[in-house]
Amino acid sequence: MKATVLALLVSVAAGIAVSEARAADLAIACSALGKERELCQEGIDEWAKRTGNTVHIVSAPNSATERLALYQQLLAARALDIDVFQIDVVWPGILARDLVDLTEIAGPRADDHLPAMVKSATVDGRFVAMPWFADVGLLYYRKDLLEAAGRPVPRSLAELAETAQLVQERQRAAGDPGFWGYVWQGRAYEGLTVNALEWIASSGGGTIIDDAGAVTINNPRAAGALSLAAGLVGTISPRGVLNYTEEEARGVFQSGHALFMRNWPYAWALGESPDSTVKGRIGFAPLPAGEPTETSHAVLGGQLLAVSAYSANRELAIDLVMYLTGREEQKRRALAGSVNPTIPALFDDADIRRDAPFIAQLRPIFEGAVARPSAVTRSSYNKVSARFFDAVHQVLSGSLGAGPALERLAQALRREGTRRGWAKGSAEGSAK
């Protein structure tokens, strides 16, 4: 007998063993601003409960600039500190070769998700990222000071302007002298090279570069995009937008003094907060077209989570992705923390819809939204960012038409591509 439960003993003492020699400790970089920190605790908590593993969260600096360098820093050296990534959805590009191809394992689920995102995600080929959440340009309106002048809310940049024209005149005469139509991001930085890219993109001039690697920015349309944009500036928009990040915006139109605003979803939840001086007072809707007869189109944000090539347990690093980016995470992060989903079928859930009907109402934007050209241009994105927003800041302060900004901008685009191997040729004169 005794025997016999020495032998059980050994045999639970062996199993336990074997079970914690197959736990293993992974770490993951996700973002500490705000909720989004007790968001991916939580998640990881739960996939760590269900497998019998552990993950820590890793610290990374806030400024996105700063992270990228950091994580280029630890996947160049091949470090193992970091398993897991979030990255920005514009990042693919610049990290793909040292990221995990997801296609195999992760491909049937791509259908489920944004197209923009996913698009963001493919490399050459490669799926290197899943979509975790996802972020999308808006435009927020007084909805009390467009009722009292009688107007609609704007669906083109013509109408937009007309409408703020009038109001910010109406505003002004009953005492409020720095009220402005229109509050956007116009500051020489990759909010502009967004918010310049809703532009063209709305009035049919295509994404700066296609997805075969064609520049594409100098044409007729993009030029006159740029030009009623620069119109804005000193007669709707204040000059101090040509140095407007989110927050200056926000600022603006959060304290009463603005009709429009171009923002992220993130701004909702702060203009209806108790201490704002609007709330209960904004609406928001799509993006106004260049043209009546064009579509509106948004410039996709978001983020994704993806797999370091040089991770010591790739499976289930992979397996943490696919389950925090899975329609369940997905739906709690929703309902959690109004978190917007990169799946479709979530707009629609009834749950969302009930508790959370700011997300619910994001689906026709989201499907509308066009991915920035960082997936063809791979390591070259910010460079072509910057050259991009340099050209249209020119345009905006009045410094050089758009006609000659365009035609610069085209030709050094196209010699960077030409160095980098992801120039296909050119398309001038037309958008595609």
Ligand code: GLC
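Positions refer to the first chain, counted from 1. Here the rigid core means the biggest group of C-alpha atoms that line up within 1.5 Å when the two forms are laid on top of each other. Just so you know, these numbers come straight off a predicted model, no measurement behind them. Compared with the form predicted together with this ligand:
- Superposed on the core, the two forms barely differ at residue 262: its CA moves less than 2 Å between these two forms.
- Fitting the two forms on the rigid core leaves the C-alpha of residue 310 displaced by at least 2 angstroms between these two forms.
Given the form predicted on its own above, what does the protein look like in the form predicted together with this ligand?
Just this one chain is shown here; partners and other molecules are left out.
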């Protein structure tokens, strides 16, 4: 018995010596949106301290579309430089074959996470990424300015436009010529896919492609929603919004020059931070519905952590991912950065309820959130999304009417779906 214990101790000691001898330097690509880089740094520092390894951050572009292009280049070149990638909830189907299957280690913990995030992480039965945080689109507003104008938080886009126009005129007359009613993300990139899908889904116009693979985008409600949005540009939203990502919109809102903003939860902690011009004067609500009779739907966003199939430090990289996506770290990030956890049990956590009530209030908005059609279109999602945001951008910039733009888009999407085998009916069509 004694001998067995001794042998065990010796082998444990040897294990420690070996892992110390092999202390590695890992690289993680994480986003720098708002406070994200700082939060990522704090998390990896803690893991490094606990394990004796080092980790450095490789900065990834803020624009989701540019980030994906960079990742695809690195993975296609089988680059060894990055061990862990922060990936978007809509990318697992695109990147799956270059990512390590985490089923064995992470599988037992999957049930702790939001089912929608787990679903997106699972490609052909392989669990290729651990959910890290969940995003949902929100309407931010200036409480003080709404109160002064005697207006409620708008529930429809038309109501929002009317209030925005009124307050915009007042603020401009009061000496802020650069004041705008509504800022959002209108650049031709993934963020525009999100904004436009929110307008469309909240107008009863569907989700571009349904779960079965039918292209549904060419419908009058979707066209109506896009025409309405196009009418915002140059009236209550600056023309520059056509080149805004999340951070440009936040810049205008947080410096006090906009009444309303569409953005993700991360903007809350920053808007309420000590150096924010609008601290204490902002509120958030569900996004407006497209029509007063419709239900508002935010788009589900979020990020996961995945291990590169080409990592030379696979086991350590998995350990890092499990630490960063674990309960303790998700709780810390929720408290420090209003980053929404993917572990629903944390919504009921006493500290989060007390110190980050914002998080608990997001719950109903998550319940009505819609997903982008990434599960059904899988590896062609980025093409589908690019076609969609390009078409929407044309409508917003006035170069094409919503009707013809959507008709053309639907044809292109059907062709893509038939070629790639996801379009409804294409399975029969391609079965020769």
